[in-house]
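Take a look at this single chain in structure tokens; it is the form predicted on its own.
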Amino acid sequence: MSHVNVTADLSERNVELGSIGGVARNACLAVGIIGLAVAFLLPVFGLADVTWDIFWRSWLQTWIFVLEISLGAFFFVIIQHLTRAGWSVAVRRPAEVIASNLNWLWIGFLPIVGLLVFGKASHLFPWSDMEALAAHAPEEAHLVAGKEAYLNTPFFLIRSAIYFVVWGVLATYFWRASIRQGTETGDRTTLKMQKISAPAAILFGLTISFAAFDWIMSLSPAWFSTMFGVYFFAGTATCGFSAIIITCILLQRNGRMVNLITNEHYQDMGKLLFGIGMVFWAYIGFSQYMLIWYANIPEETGWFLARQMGDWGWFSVWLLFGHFCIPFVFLISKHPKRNWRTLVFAALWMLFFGWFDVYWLVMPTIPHDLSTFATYDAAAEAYAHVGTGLLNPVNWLLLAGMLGIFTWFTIGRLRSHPLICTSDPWIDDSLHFENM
């Protein structure tokens, strides 16, 4: 790393927020309430042949990938304490303000535990009502059986709970020992952040793991997959990292963190986003598909099999181009990660795309009787006609309103503190910081 003469100016008016984003923030919100309650409205008088089964889907899909954009910024922010980073000082507050909304986000998740509770949740999760699930799929039934020790409702709400509290605590901790490092002198929190960081790193890694079997793999409680949890984890990065770009190139078009956030940090958040979020994104999704394709285990092909029929075989193309092969040419090159216009386009387009890979995680639903045709062709026959339901407006109704009210709370804890911490001991390298 080597240095570049900038002016840094670190005034009030540059540093802090203020009232700017009042009217935006308002505007997300009134958005956010307004989509809700739209989308809810959908199934009550059934409208859009929206019924509740899809409904609720659609609300953990939604659910999820707003998760996945603060995971994202958590485990960015992990990073850099781990990493002892330098450079990143100056884009590491709004990561820390993004990845704080861990300790609501729980909230998004009691619908789904109400449904378990009180039995509802069988077509989400075939595993809590065994019963049901033996009646329409006995070969299923007896494969998930098998796991009952694991898959029940008791225990599945435990590990939920466990999650939410490690990420709220962990993610509220990096949040206000960064506020509190800021009105300190010398490196003291500096240095607990940094000792905190590797065991928040090892339980971050094992908390989304097991989350990405439960909320996600258990949708098709016969299938496994031993790489889904690393996938899951690509995903957050994808969703993360492109909401933190977003972030900072806002608050730059507004004026703030001027000469603070320069070309050389977007450069490199453009290279975590493109090493992280789009080409591992690939490689572990080509490990996961190869290896199951490879070993042709019935209980494994038919979850790609569901995802390669009908219209979801087109969804699943556009998938791979759109996460990698188009943005892998867009943005292999430095010129398009130091330009904010080229930037925000790319960070856009990956925000969206980490929608659309977890919509194709989520929707799609293995036929029970997949296992009876003899041949795949035999069975893209039988359910060519299969949709992905993707504009149903339910799943734009809810995707604004779960943003809109993310963004709120957002930007209400961004005007709440300064947008970069001015006693960081690190301060300068990352004001100064040029890429080699």
Contents of the next structure:
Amino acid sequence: MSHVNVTADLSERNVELGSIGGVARNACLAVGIIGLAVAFLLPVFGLADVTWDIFWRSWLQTWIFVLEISLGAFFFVIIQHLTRAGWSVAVRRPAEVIASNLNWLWIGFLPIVGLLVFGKASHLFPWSDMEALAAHAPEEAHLVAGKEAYLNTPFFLIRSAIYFVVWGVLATYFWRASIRQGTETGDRTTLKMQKISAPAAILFGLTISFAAFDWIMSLSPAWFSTMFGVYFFAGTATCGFSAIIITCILLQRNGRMVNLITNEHYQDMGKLLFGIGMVFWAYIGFSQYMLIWYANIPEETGWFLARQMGDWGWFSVWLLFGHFCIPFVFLISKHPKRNWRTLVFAALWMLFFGWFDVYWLVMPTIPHDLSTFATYDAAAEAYAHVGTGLLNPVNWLLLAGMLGIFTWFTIGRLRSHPLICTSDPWIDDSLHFENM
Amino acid sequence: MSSIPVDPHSGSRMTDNTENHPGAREPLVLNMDRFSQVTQQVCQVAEARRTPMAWYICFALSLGCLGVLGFCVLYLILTGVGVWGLNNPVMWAFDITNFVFWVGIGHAGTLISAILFLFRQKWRTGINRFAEAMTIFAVICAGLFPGIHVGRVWVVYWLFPLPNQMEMWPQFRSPLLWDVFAVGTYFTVSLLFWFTGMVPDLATLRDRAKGKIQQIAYGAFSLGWRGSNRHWHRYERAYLLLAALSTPLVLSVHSVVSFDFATSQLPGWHTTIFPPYFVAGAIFSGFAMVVTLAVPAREMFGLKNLITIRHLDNMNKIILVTGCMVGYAYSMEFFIAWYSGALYEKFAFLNRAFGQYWWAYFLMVGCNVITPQLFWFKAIRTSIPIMFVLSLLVNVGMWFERFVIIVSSLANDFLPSSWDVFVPTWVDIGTLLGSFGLFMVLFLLFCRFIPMIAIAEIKAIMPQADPHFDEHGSDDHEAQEETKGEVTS
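Could you present the same protein in the form predicted together with its partner chain, rather than the form predicted on its own shown above?
The complete assembly is shown below, putting the previous chain first.
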């Protein structure tokens, strides 16, 4: 198993994207704009049964998915510096660029801010309009009223702003510093990035946990789970690591980074995707579900009931198999991780199920009359016909739209600087890296 | 690849290997040029004719504590669990606290041998052998407590699903039974891992043994190891497979332990973050115990150049990371207890912090969250006396964490009329003390008779083991060949 890299080609031709990708980049922008525009037209004209409620929920879901991609890549970057990793230098720049999108992704949240400020967000965040909540779900309103010190619009917006500032500043710093590192001699920047990575990791952990509470958990404001932040973290790893793998493979298929990124790197990135993005995710998801199912306390079970009634039941089973069982078997051997064709398939699969997972988190709503049913069977029967809305075009248009713009930005930033930091002190380690 | 930094002034090799030079990996074995020196240094501990006086003193103390354990357990069995301070509603206290504490200590070994191995952390080779040994001894201590707390200890085998004429089975839906499986599997795999990794080193001791008894004992346990190519190949495969098998076990054991509490409906026990939180806490306490033991052991047996300051520095960093994770879990529990709006949930946490066990709670937060923050400073991470004290504090804090979780939730449950206070009896305290005796007796015997450091593994991470190693530009190829040949000797 010795792929010893003897011809490390660090010439511009190999390490700069240059003009290629221009057509793809423009196409992404076109897809992005058209996707968003058409998606916007659906609720305007009431096409495909899309109401504004559905549109904004789908918007939030898609936006969180795209955010997860960047957050996962950001985590990847931090952890490389924190552990003084040598192997990953060859693949770090694409990760930095994907993470750097955190400095503009807040724009996607502005419509939600608008809804909240103008008091139109009660269908999304029921706590934002307590009167409406009290009118149709008095019991829930009673519970949620106790959380008003945390769940209120001004504080919610302040917290969101803090997350965006922390992520934007840190992700931009690591991206820019890495570029600076490529133009200077000495270890100053390397050591500084290493130093900043430790507090950055702590800020990352805290901000994504509370972001998950705010943007996803508070969609069902009566429900709570201490594990929720960790579950969201696992999801970011799934999406981020998949995106890094896909980007690296695309670069290589376009004749860049040849012999710089090797099967050894792919195997390691595959391991990370397998370990954190898949197995750890399943471990957290299982623990959360099992403990709530076993204790069977009504305050907690509603959230899962909403995800197992009607079509959501099959959706949840798909999530289990698609996000864990099937890819677990597929990726456990080293061979599919060392072959770009199988690895890119696995990464695309995982990226899709990362999106699927966010859909499962954001889209279902807990029926307000759940507590009025005498038995579970009665509730399940009453809600047997609840659909998931998965095939509604608005989901796919928004996904295409946001991913298109995301990719447009990413390609643009990849083109502006070399694809690898050639003067990183660990570059030799990375280029001669072997797993065995 | 890394090369050994040379002190520009004296020309001798530096002994401070805690500096970070980007692009170079600092040496993990200090002041050693030849593989045979490693063999000699590690083996001489087991081969020494005279045992250090300090060892005898420690052993006598530990044996005394073990005696206390024996007495307490005997008294318990002959009298009944009433000799403990348990009452209704506090039906679990020191027994299960000790169980969870010891299982937690047992986590560092597997983490070092499995996860750090998969992450290619070469520094693990200096500490893996005795961390794994520590794991096994800690799990033995842990296993004692569920066994003796059942009341009728003579039917303790009912814990296992054994076919019997009464058609009586354990409750498979109970996490307590899952625990039996989880801890049992963990112990078995850890033992196999530890032993498999030790076979080449036992063979080295066998080959060097002078006395008949040593030759037979080491010979039997080295399973006919000859160091042939084929042996090494099989060995490496087995090691990798065991590492892969152990990795999920690092997570599963303490997750299942946490299920004992979290599947219940008791406020303070039932919370979804318990599985990863218990795992982080276990690694935290496990590493603290490794530091507690490594500091005196490297001093007593002269292993400072194999367990270097950098090893300790790295372990202290892991203590800092896991300490932060534990702090995160404490805060999430507290925040969500408030956020949940559940009356009992809120009460359970306020009661923890300000109720009758407030002192235990603040001891726990102080030792587990505040103490490790000192490890942000390198001067503290590399100071032997300070790290020793801090590691002891972490051990204390982690014991109290389990005490707080178990006792404070039980003592003040839903009905104020049934509240009570748990006060430990001398038997409770004697059993806790005695379990340390059991642990230390086993550990000291291990230090004396078994290679404490993985000789073969540590040779593989020396720069001399690199096929491209150039001994400072020396063109004495024969000498190099000779050095390499010693890897397997």
